[in-house]
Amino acid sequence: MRTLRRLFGTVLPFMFLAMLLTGCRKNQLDNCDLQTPLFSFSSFPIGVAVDDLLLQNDSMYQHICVTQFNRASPENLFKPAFIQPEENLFNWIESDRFVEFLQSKQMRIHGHTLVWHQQNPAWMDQFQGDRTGWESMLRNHIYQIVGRYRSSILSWDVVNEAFMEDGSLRQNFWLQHIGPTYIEKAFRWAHEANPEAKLFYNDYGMETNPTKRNAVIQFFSNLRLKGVPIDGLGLQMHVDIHFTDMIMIEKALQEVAAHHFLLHLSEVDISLNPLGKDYTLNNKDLKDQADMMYRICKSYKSIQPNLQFGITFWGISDQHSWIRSYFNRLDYPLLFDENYVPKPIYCQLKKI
């Protein structure tokens, strides 16, 4: 008997501990493995950003894609420098696989992004004619993507981050060769490409940042106004869990759903590590990104459903999360870890 307690004496703690480390009690663990896909918790879609050579070449990211997530962005491939990397050639073979792929597994694409600042071909940024050519140019760009994938993908942020921090547009190059109407023809040409896909405008600090929001809110009223089919606005939601002022976010998504438009949660990822400091991941941090991010889901369910376009993470694993390569800081904004471990928030969201 001596032996026995001596036995379970030395066993025991460290069966509690090992419960412990796994981030749920014995009631959550249905809730914490990855049996149950996440989006089933979810009245709305749960979209991912997917980048395709990790989607061909790692088999774990690929099956935690196909099976824990029901939409997925393509986080670079149908940019301008990738799709069409010199001037009327398109790079299909890429795309189409990666499009007919997720279509075998019954996901749904929503195309990212036609009309940009960033990421351009050289090319397009020198691309020399007047206002006339320049339309022709980015019309042809639109009408090609938008109509290969019209029976494929059914929605598209059709212009991304054409607005400043102070409300004005952005200098881009789209600006000072077409004129503000680019914005205005970019979506009535993918209208016209695909009169049945929704069409958004995607942009970051909307959540946050007032001024700017209420310009993008009056911009696109304005042009609904004028007949443009502009259906729903990407608050993309790169937030960090500094950020305690969840009013703010309560108000932003009422407000824009105040004025009709769908409303999707496009980019969203919660930095542990904003300022890129020394950091060393802990448990604290870990369940306040968990709780922040069911304060946020909560939120975005407490507007009317049917403007509930869904939340779409941009990343599935730490490891290759933008944050990491743009601001080259250790980071843990998404899901999942590295090793592609579900994290506390992964947990939490499928309590909501």
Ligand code: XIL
Contents of the next structure:
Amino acid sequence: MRTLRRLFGTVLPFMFLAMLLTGCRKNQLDNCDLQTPLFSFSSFPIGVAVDDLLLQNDSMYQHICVTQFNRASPENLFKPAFIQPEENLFNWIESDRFVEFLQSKQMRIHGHTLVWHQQNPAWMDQFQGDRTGWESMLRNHIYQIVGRYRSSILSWDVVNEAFMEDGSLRQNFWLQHIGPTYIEKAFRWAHEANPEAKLFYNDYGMETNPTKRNAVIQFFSNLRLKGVPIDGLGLQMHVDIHFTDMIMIEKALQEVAAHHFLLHLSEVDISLNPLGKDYTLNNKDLKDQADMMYRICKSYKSIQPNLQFGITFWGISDQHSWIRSYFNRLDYPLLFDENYVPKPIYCQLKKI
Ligand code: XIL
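Condition change, the form predicted alone to the form predicted in complex with the named molecule:
Full complex below, order starting with the chain above.
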């Protein structure tokens, strides 16, 4: 009896208080602390673009990459200029190492990208041949890469950025030498090389430009009717905090889903300084960035779950974002700051 009274009088209230305190602390920690991986909060894969050199040489980068994310897109390594720098000379040493390492960490790999108008080797650009010659050159590129990683890379951006803002096809050397059928051919060859792989068309601006989006959706719906193996669309989602029409973004995601394409938000970053002005980082912009990401995720989660292929961020830390080097402007578009400290956008993501 005395023991029972003691239990109710002192031990239980103490235990209750302790549970309450650790519970609260856990909630706080769960949001920003790195011990619980970001991907564990999500029902779909959370990916990141991975730079091969940083992965090898920066231990903190590597640690965050393999602990927070469960999918990786090679940021540059699989682009033609790197993977086939000379005709028929493939740079497998680096790509094999990349794939084996990330696989050993249980990460999925999303192949990026087979056909694009940028980052091609000079020999490809200057290739001499008639239409058949160009076709077999492209077929070989696709067969070799997709075939080699048949068991390890189960999804691919087959064609990247083939459309213009007005919905017309981009004038690139593939269009010039093969004609518009280069797109469907690329998908068929990728499928032949790995019938199991999910195949994507990937582009920017589709989330905010209805003309481009509709053209792309129509084009690939027609191809699919013809039996071309296309599984999904990648909306790159390079956006900025000054674009506030979230209804427009939600509508874009719903339209893609209504046409039964898998949907990959494939290169997400949210710029704070899109015009490249003199800029001082401030809490309001960080909060707007976090809120915008939250809204994007909410919209994404409202589409049919089986079409949610995943969300991939285009980099880990602001310091290494392509926006800084490519556009030469100071910006803070990603989830981690220069010292790999998680930003509000990271913490907010864990609340989805
Ligand atoms: C970018 C890389 O992040 C940069 O390192 C590189 O210098 C240029 O390409 N759309 C794409 C990506 O599909 O492949 C691009 O990646 C960013 C825009």
